[in-house]
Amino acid sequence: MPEVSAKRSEFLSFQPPAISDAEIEAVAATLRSGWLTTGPRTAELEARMRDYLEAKHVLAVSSGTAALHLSLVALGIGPGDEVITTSLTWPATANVIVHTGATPVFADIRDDTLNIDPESVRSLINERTKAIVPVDLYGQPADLDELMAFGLPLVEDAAHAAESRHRGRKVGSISDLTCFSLYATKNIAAGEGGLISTNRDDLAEAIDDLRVMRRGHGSTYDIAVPGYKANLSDVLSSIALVQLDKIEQHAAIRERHVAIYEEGIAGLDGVDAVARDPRDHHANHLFVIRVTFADRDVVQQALGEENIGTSIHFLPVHRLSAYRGRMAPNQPPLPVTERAGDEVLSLPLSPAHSDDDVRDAVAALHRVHARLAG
């Protein structure tokens, strides 16, 4: 058990950005060169993102809910289709399936590490079942190769993984679409943001129809495709590429608080770690623990009466009010997916963070245990 200390003075925020002088000078300098959107700071973050994940194309977007919604209007995905994916995940893997007119239908998942569960998929898939959008929950990748073992196009939700890999293989490289997330709080944060990647060269130029809704200049430009507005800045790139710069040593701050973590919550009854498969290599973009030694969001407030902030990954889609009738004929229960949203509990992690500030956190978790189990 670690040392007990006296409660934070000052509040601990869940999960600030990294953010330092060399991302404000990229900005600057950026903003100096006359390119505020779509330019050579964009194309440069394309390539070395290629170079990174191991694919042939990667295509910057505005967000990462573009980047899946753009995926799923590549691959034709519209009404009368279903698109598996799971229910544990922030709402945008799902409402993107809806903007295109399909129907979402959510699979239950595994109770070790949370994510979508093959064989729940399998007994799923029928002949209006289109495409699957598994997530790569908390950075562990999902179990890409039973999916794909399908023959359906995967469209990857890694807006947690962009470190991870699956089997040795860099996620990115693995599915027929892979979207990631350069929001504020991501591993590559840049404030807002996307990318996909991909190995198919079809799916790359449809993509980049959709994203641009052009190709020319002056009297001669043209559209292929009724597209969207959804490129990436030049001012939001130079950021992501700060951060790429940085991405080791984020990864290695990370770890380090993720072992903390695990040493401290060792022996505590009711508290466990959301399991990482051994075969993969984990971003680590999120710390969860289960708890079950008490009502989930009574610890929770607890611990911010103890200055800890923390946050849920993830109350389940199909239990929001947008989704109560939205249910496909087909839809299981899901009481795997149920029984976690009821116990997620996302603790403290940044690279902003010091060690000294994950101890806190372990040590307020000890004396919320101490109050309420039992």
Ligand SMILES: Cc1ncc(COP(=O)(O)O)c(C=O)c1O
Second form
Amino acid sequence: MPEVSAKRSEFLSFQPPAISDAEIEAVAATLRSGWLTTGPRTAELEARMRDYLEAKHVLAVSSGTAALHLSLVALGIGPGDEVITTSLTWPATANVIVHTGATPVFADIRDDTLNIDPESVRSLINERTKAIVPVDLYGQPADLDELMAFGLPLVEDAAHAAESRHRGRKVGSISDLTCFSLYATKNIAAGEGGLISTNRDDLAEAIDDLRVMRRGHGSTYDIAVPGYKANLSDVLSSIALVQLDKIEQHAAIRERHVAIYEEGIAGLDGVDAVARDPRDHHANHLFVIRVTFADRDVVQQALGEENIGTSIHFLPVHRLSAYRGRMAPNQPPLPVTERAGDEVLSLPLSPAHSDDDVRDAVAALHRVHARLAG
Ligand SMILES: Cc1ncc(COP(=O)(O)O)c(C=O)c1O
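Next, report the structure of the form predicted in complex with the named molecule; the form predicted on its own has already been given.
Whole complex next, starting from this chain.
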């Protein structure tokens, strides 16, 4: 058990960005270049991410949400269709299905990794099912091989999974479409932004038409489809490029912090880390425990009083107001999701934290456990 030291004097933020002078200088250089919107920095980001993700095409867009939405639109999904996804996710994953006019159907999750359960997916597939949207939760890839075997298009929500590998293959090179987020807390953080990777030429072309109104010259401009405005600016791409330079360095810090947590919570009854599949490479986007020694919300409050910032990933989407009362008629109960939604608690994890910050979080958890357990 770690030293039961005193409460931290300063609040430990949950997931502060790790931004240095290099990002600031990159933004200044872009602003001086005269390109504010999509231009050479975005093209460079796409090219470098093609290499990094081992994918044929990478398209930069304005957010992870836009990446998911355009992916579904490119697949032609619309009213009357059903799309199977998980409820233990950020609402964006399900919202984009609603935006296309299709109906989200939530499969239950595995009790160990909390990723979508292929057996539950299998039981929900019918003639209206047009795609599956798995989430690589916390950085642990979903069971992509089992999901692909159903023969439906896979739109993988890899918002947490920039560095992940599934059975040796890079996430981003496996599904029909893989969607990443560059949001402020993500492993490649530009503030906002998203990326779509695909090996399919037809889908890359469709998304390219959808993400921005293409302009020609003078009276010759034309559009192939009534598209959206979801391109990424060079200002944000220039931040993402520096973050990409640091990805290995940041991954090493995350890995070290996860090891401190794992050692620190070992032996704490009623505190369990979410399982990882040793055959995969986990991106360590979040370190999430399941809290059963006391009410999760009480534990979160107590950690806050200890000056430790935490978060919840996630409250099940099907329980949120926007979704209550609009479930698909074939929506089954989701007992594993419901229980996980009551137990998960995310501890501070960021390359901006020091090892001592993480030790402070562990010590605080021990104090809270000693006070609240049994
Ligand atoms: C699992 C998941 N999917 C999708 C998104 C949406 O990404 P963005 O915030 O870039 O739109 C997020 C993130 O924030 C997320 O955590």
